[in-house]
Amino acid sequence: MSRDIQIGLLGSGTVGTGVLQIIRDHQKDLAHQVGSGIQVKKVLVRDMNKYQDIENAGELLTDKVEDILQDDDIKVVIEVMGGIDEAKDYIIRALKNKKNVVTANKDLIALHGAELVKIASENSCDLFYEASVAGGIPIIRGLTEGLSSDRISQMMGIVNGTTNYILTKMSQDGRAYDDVLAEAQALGFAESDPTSDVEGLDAARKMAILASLGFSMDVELEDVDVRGITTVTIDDIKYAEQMGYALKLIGLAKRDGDRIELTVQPMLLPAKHPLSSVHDEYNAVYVYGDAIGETMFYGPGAGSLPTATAVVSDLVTVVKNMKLGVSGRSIVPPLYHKQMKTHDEVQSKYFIRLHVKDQTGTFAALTSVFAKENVSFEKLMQWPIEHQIAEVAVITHTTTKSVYERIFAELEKMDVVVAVKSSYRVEGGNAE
């Protein structure tokens, strides 16, 4: 069997806990793989006298990075310190140093991954972010190596567990927002500055990285249209379950020839959906394929073992590819140039919440609204609330997002319509 495989580790949190834990529990399973033994050489920590118990710290942990960017005998930097610059700074330093690269910074991939490719690409090392969408989910594989024989129309997915958690809670439980909020941040299943979640912003960087590889384009995070949960209610919950929907986080990017779509925001799916039955911190993706048809990828989107499996097993590649001298070699540069569609060309269903005057000519005045853009009603509910006061939820057929900017323009201009309360975007097909 060869000498072991060395490896530098940036980050000793919880992924690189996990990332630890593995490598040193399969080793034997390692072995076998890739026909050698891996170590983590160095790991560097911001504190070193916060890890003085870690058996041989004094051997195993650095503060200077340079300990591992410029240890030749370390071949595989894992990078799970998370932030943009610095982190930035040293994938490049460890890239042109001829080291291998496995990240797990989603934040970092989205904003810079095609320039960290093209850099891995002219030094002919791997740069491998597995770990960067969905946590333990394969679904960055499936997309390159699975699914790479078929041309993808269509991925739409709950990426993020936090928004997750709270939408399942607040409809199994009737509890509000914020009181969810709370409780997630309690169990950890949420930071104490929430915004990256709750405003959809994290999902937004992991959309962007899947339309970038199942799309073949470059896709920049600013292309994604983002909106998150801060504003969802238990009434627009309550109200799309009894239309037959189920409210979610989503992330959807979509391809209609050579234009694309892509957006992260708060959708209606019917009940059946098979995104609909995906609760708590868990994440899944549904990806439609030219050929396949429909797939979907579930399990644990976050954690430090699910995630640090996916780290891992990109290391797996990553020494694959060093044993048989490919490296660098199966990065592959966009094949199309990315067009995105004008709002006169993205085509969706729409749910709109509105408080009205519970008066004669109310109803009609609605209507016409809508009728004078030729947009129908697929279902339509009202519900007296207090005096003179009803309130109407609507489900419109496919219209364009232009078109129904107008109409929405046009309802809060309404005498009759005392206010609108909430509107979503409805996926997946309809309710039964």
The other form holds:
Protein chains: 2
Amino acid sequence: MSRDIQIGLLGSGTVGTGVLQIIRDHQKDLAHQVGSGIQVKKVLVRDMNKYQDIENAGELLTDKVEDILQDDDIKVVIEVMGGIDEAKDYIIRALKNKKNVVTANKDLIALHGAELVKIASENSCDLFYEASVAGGIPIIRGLTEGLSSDRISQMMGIVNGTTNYILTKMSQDGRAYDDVLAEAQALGFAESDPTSDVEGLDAARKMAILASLGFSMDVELEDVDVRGITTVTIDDIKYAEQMGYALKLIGLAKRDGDRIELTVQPMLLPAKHPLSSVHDEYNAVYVYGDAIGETMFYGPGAGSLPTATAVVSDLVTVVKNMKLGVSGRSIVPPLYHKQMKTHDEVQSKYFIRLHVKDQTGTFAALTSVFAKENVSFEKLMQWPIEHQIAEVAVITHTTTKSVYERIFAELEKMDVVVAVKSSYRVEGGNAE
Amino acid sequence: MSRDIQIGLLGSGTVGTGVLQIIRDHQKDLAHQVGSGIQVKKVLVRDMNKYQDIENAGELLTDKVEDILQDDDIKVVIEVMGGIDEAKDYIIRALKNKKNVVTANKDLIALHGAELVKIASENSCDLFYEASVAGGIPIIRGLTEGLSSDRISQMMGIVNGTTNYILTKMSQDGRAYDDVLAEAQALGFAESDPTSDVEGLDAARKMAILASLGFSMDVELEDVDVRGITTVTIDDIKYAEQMGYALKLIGLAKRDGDRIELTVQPMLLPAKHPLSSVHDEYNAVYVYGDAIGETMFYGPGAGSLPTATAVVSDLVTVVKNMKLGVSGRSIVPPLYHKQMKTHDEVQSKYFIRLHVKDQTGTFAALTSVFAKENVSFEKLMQWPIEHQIAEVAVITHTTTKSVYERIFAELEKMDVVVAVKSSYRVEGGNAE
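So that was the form predicted alone. Now I'd like the form predicted in complex with another copy of the chain, please.
What follows is the whole complex; the chain from before opens it.
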């Protein structure tokens, strides 16, 4: 057994604490796998006074990043501090000082992943970021190793635990969005500023990372068409369920030939679809490959120990690569040039819910709008809701985004349409 | 781009055909990843005449294994011929000739995996077998890499597609075992001799492989306590469902402290458990780790292309390792000494279904048998079925296998018990 591998940890929040715990509790198993002990030499914290009751605090803690970046004994830097600019600066300096890096920072990787990977490669260092997508679920290895021989054509992910928790509670308890959000915040499942989660931005970052790897192209965050869950109502969920569907916030990355589309939005999935059974704060990524067909990775998408599992598993690979002398050599640059689909190429079914005047001719007028565009219905429901107003919910057969946008605009202008209440994409096949 | 990597393929059945197809169809993506082309130089077949209409048959095919094992240009041997003795002999000779090996052979790995891995290591060759468990699902990488930092405490697998298909159809269509088995054979989902599948032996082999890796110990096939699905009835499935459970053939590997248990048997799982939604011929492995909590890998457990995906993904890793000069160096020997639990240590809930005499005192007599052993009921149903006979179904709270065996023996002897119809373990928590 050779000398302990020395680690520097940037950040000591939720994930950092989990990393320290796993390295301590699983030391024997880790040492067996990598052939030497693993020791955290320094932890960068913002406020030294906060941690004075930790054992060894004086030796272990520092508020000067140079104590880690300039320490030649430290061979691996784990970045779990979050944020963009400072974290990026530290990671680049660590790589340039020939330190391997493991990060859990999805914001940073989604925005600057390609640049950082290039710097890692130039410095013969590893840069791994399994924890940046779907917490403990080993989806990045799944794509880059387990399915490395296949051609991935589609990925559908429930990759944000907060929004999945909110939608689950809305569906199960029949409670309104604001109500469930407030509860989630009280329980610590949602941030006090939940914007990044509920507006779909967090999921978009993860989908950009997955699409880059799964499609082997440089996908950027702005390629993702994003819509959050803030306008989802109980009615939408209940009507979807009556029609055999579940309403979920889905990150969708689709490839047809050389062209891709990328979106995060609330979608209807058939109730029997495996993603529809992913409840509460759990995450799952459904992957379609040409050869394998469909496969799914399921697990906890956040939390201290689950996320730390992914970080420390990356660390195991980093240390193994160090011992084999192959650090920085597993990087595969993108093979394909990114080409986004136009609205004429994006194909989908759609759900739309309308309030219409409950009078003769309404239905004929509505259906003629769809018929004019050659779009037929898979399912249709109509029932009266109040004086002279009826509610209509429709699921169309597959059409293009351009055609649907024309239909939508037309419906909004119609005299007989009192209000377009909601509209969602429908993916994952037909309901029973 | 350097010279093509030359492959020898042993076997040209279902999986072999898939391997050839993926290497051909995904050549560009594969070459990009590994840095050179991949070419199948020779395919070992039993009967040359069967394949004469294949392009290049004369050059590509051989019925002499030496054409592969003695060819110095061939650096990787893929074994997809199946069987034990011959395949083992060929693999050992390939490894001794410094050829890396990828195999899909679960029977061989379950029986001789440790020996073969040792020979691979001694010859600085890789030996990978992702395809041996759960077809295309990258579960072996999941355990050995994605969850490498965690301590796995439990694995529950639906790892045999044939039996899962049969149980799904029995449940959905209310049809008898024999009837569904005959249909599955006609459709090609079941072998003409289905023994290995329906008796649980195939699943046992896969669980032995998973337990060896997940628990880092040398688990052998005979450590697995096996019971198949041949005696499962529609009634069992229906009563389980009424009590909130699904009946599935589950491979269970459990570790408590230093002691493990390993079994394959039909079990009841709560209907909301993620494994309960795994239908038809699909496979899934549910993994519990101390740090990650629960995670699941889902996908096609068999089939030409899905299984070939796992084989060729292994091939990608083999070729990458060759180029990095680290072949045979990823092998981690077992860390722990295997210790099996005794029947006093195996804990579980149980379902038991009885036909009893419908007379005063029966119920009191039954419950006293359980009460004497301090075993209480989670759920209980009783209803009359024919003249003076009632059916009783019970789900117990957790007890040990020893205690349950005593209760079972006692019940079988009782006057008021006409017949013990069935008995199953209940795992995965409580039903709602």
